[in-house]
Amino acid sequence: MCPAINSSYQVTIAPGAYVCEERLQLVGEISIGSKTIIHPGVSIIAEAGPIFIGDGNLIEEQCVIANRFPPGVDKDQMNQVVMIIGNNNVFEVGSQCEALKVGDNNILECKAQVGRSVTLTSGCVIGAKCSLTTDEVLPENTVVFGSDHQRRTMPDRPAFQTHQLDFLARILPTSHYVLKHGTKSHTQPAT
C-alpha cells in the first residue's frame, strides 16, 4: 500500500510516532516528531519547502497541513520556505493549516482554517469552522470562536492530550496499517 498517490515525497518518522497509511497523502520533504499521531485520510503537502512537525502532535482525519506557494508567485523565482509546527498541538477533524509557524500546545478545532500569513504562538485555540487568513501574529492563549470570530485570552494554556495520545498509540496499530519509523521516500515516475 503506497501512502501517496501521484506525488514525490521524503518523510522522516521519529521513533514513537504513529502514521496511519490509509488515504494518507504526502508531498515533498516532511519530518514527523516522536509521539505524534497521524490518523487516516490526512494530507501533508510540502510544495514550497519542508514541513517539520514536532513531538506529541495529534493530527486527525481529513486534516490538511500545507506549505504551498502563495498565489500569483513565480515558483521558480521563490526560495524555499520552511513550515515549523511545534509540540503538543491538536489538529481536529477537517482542519486546515497553512501557517508557516505554529508554536506549542495549540488547538485547531473541527474544520478550522489558518492561512499562510498567520503565526500561531502557543496555547491558542481556533474554534470550529473559524477561518483566519489575515497577516497577524496571534498572542499566546488567544481563543478565536463563533461565527463572527470573536477573541478572548485564556488564563491558561489548553491541557495536553497525553492520555489520548497514549490510548491511540495502543489502539491504532491494531486496526490500521502504520508506517514504521525511519525515512521513506517515493519519486513520481517521469511522464
Contents of the next structure:
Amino acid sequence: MCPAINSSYQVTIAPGAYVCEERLQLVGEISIGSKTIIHPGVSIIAEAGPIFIGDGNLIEEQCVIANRFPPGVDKDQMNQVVMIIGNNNVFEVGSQCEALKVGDNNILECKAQVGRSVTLTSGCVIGAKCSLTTDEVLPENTVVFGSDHQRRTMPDRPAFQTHQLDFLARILPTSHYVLKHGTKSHTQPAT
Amino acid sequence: MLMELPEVSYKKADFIETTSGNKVCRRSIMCGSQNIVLQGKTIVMADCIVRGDLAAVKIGKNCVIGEKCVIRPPFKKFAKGVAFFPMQIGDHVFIEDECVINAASIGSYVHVGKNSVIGRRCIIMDCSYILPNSVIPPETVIPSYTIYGGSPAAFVEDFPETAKELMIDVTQSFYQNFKPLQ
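Switch from the form predicted on its own, shown above, to the form predicted together with its partner chain and output its structure.
After this comes the whole thing, all chains and molecules, with the earlier chain placed first.
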C-alpha cells in the first residue's frame, strides 16, 4: 500500500491534510498544505523542480500534477523551476495540470488539461475535457467550456468546497491508508 | 454492431472470480468494497476505481466496466454540509474504457462510449447510448432510446427499439468470450 517505490521522492505533508496511499505516485520534492485532500490514484511528479501545493485543495482520482521539463531539452542543463499551486483549488477526476503557477479557487473539471505555459490566476474554471496549452495568463474568474473551448467571465469566483473537504477529512482516514503528516522520503537505491 | 465479438483472454491470476460469476481485476481499486454490490456476471477490468467508501454503489448483472473507469457516487450540497448519494447501475450496461461516471443512476441496457464524462447527479434512463468522448453536464436526464454525444452532450438521434436485445446480446457474449488463458 505504499507509493510507487521505483522513484525517489520527498513529500512534506502539513497537519490536517489527507493523502490516500493507494496507487499514489510521487516523484521529487513535494509539499502539501493543510486541509488538502488527495484521493487514491493520483500522480504528483516533481521532475523539473519542487511542487508546492497550498491549503484546502481537493485532488481527485487519476489526477496528474506534473512539473516536467519541456520536451527536447537537455535535462542536466536546466535549473530547477518551482511549481506553486495555491489554496482551495479543485482538481476533478482525471485532470492534468502542468501549469507552473496556479492561484486560488480554480476548478479543473474532469479530464481537463492545462499545459506548462498557462498561468491560472484565481477563480478560473476549466471545463470538462478542455485542454489549455497556450502561453497565457488566464484572467480571474474565466470559464473555459465546451468542445470548442468557448470562454466567459463569471461575475464571482466559484464557491469554496469546505463542506466536502470536511466530510472527506472525516471519512477518508477510516477507509483508506493515509499518509501521515510529516516528512516522508524515499530515495531510489543506486543501481 | 458486430455479429460476433472477438474472444478476449485474460490471465487467470489477474482476475478474481466470485461465486456469482463476477470477474473483478485485481488491479482495480475497490474502495469500501463492503458497500459495492455486483449482482452477478459483471466484469470489472484493470485499473478501475470504484469509490464505495463515499457511498453505496450497486451494479447490476452482466455489466462490463472498461479499463481505467472511475465510478464515483455524486455528492449533493445541503445547507449543513455535503452528502454522497448511493449510486445505482442497472443490468447489461456496457461502460467502455476511461469513462468517468458521477451519475446518480444509470438504467439498464445502457452503452457508455469510451472516454466520456458523465456529470454529477445525472440520470441515464434505460436503453440509451452515450457516444464516445462526450461530456454530460451535471444533473442532466438522458431519456430512453436516445443517443447523446458531444460536449456538452446533446441529442444526436434516436436509438432503435432493439436496444434492449442488442445490449443483452453484447454483454452476454462479451462475458462468454471473456476466457482465461489456459
